[in-house]
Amino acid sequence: MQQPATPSRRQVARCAAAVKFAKYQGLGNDFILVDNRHQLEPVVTPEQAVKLCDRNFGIGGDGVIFALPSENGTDYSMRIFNSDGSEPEMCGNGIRCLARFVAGDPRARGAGAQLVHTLAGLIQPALLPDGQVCVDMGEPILRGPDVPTTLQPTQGEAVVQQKLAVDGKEWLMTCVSMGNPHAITFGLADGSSIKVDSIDLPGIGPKFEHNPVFPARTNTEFVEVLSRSHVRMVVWERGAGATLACGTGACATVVAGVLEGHTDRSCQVDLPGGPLHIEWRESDNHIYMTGPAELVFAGSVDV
């Protein structure tokens, strides 16, 4: 009887390189989720993340997110590599997906709150009975140098409706950090308002992202006001480009809307992938983001 062939060293190495994953999406903002709680360092490198996020030759996604071991008494830690290999501080849609992934059952309801360590600080997502995820995103950062931006402050230390020349136009920018930098515009210095359907994101987005007034680059939100409780927004994400949704961007948009007098503190933000509900509470100055997170498929991949 013929004995089975002994695996070659190369075959063993290939098996060892297989990574289990689950792909989730939140309003079309999609991520590759990896349970990395067995070790501190991500099992996927930034270079490998770029290949995995490729929509033609990989799994496809806006980023790779890792559930890492807990730090400082948290339930677990979060890190993310963007589709270009860069590492942002946090991702709002991503942490909703991660919370459902860690809960272990994509259909779980009311599984309670989690405490997550991120590069943007402690974030608390909670699975709700209706299947959505509500995330306590903490307090917004408004001091210009902490966003960071070199634009001059206009309201105390905050940069609100400051002029910025981009592509031959003067845009009115409000800058907010949700642990990651955002530049939000509702219109131009000539008084014209944003109409999101007319924004050429691939053309204008990179000019904001790489503008020297944003030393860490920036996410950019272009916002159309429908009412004080309802806005539309499109986003150019730092390191990912045009995406269907950005949770931290929706949070920053409502903060900017309140500061500029356009919106109330409780507001629906319509993104290309669907709506998020954002509330900036006066009681604790925290921002609460509520929206969906859904499993697309799961598998394993050889990196």
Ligand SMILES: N[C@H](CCC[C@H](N)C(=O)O)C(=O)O
Contents of the next structure:
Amino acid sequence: MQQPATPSRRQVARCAAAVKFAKYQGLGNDFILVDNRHQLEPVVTPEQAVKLCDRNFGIGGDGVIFALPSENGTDYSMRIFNSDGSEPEMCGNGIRCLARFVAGDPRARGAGAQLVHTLAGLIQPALLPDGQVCVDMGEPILRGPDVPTTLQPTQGEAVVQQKLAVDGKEWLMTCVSMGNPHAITFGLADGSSIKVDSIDLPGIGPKFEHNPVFPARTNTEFVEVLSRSHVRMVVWERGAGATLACGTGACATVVAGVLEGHTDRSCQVDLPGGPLHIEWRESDNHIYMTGPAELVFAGSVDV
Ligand SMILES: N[C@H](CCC[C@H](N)C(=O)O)C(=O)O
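Would you generate the structure of this protein in the form predicted together with this ligand, following the form predicted on its own above?
To see the whole picture, the full complex is given below, headed by that same chain.
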């Protein structure tokens, strides 16, 4: 029987490339981080990202995040592939992780502010002495291409409490973009409020995410108000499903909370993975998100 031809070194090289990565998590929203600053093109394709994010057959994660070469005088650029291979504009928990990863030392302290180019615009994370990261997330977008036309604001403000029928119920929605789309609900049209423990995320999340009213799909946040400065939130993420935390979602939640009159501009958002502090600063209209970002392990993987 003829033996199979031995693949040449070039053929083997084309078959698999070893990619160094670091696994980080921000309140349990976990990512595979890759230092890709040597070239513009991500070294992992969206299809490969899906495999790497698989929690049984891969490393496991909610997405793959790349530090890319700087653009327009920034320190670096960021891109992210969700675990379904789609590419969102921004990731709040992810940029906190990337800021510490790029700082070079998972125990990096107080390394000052970085300026990051993202599809959502310029974002400024700053490492704090206590190991947390405070991120200037820029301004919320209250009307934009990813805010549903039927839910577009009427008087220049965010659409507040528009009704949306999903799963036989009429939900009161406010849509806010952080560069990526978010649909936030505090309750139903019948006046009943949300109890996050009663939300069946796998059952209802996809019915919002893939609802035709959302031109770019959507992340959906279900919010329970504990006080004007404290809410609980669970999230069904676009392209990732139920995650333990969503940074952009927490920012959008506070904007919606202020616009609907539920919360103050400085608010703690409790997620299943832990709390984030969010401030929608009146002086500059920017949103500031503060929370942790931790290294889990580093490694190398063939893609
Ligand atoms: N799934 C999101 C991207 C990740 C956002 C989230 N993990 C965060 O921390 O902001 C989207 O498709 O818009």
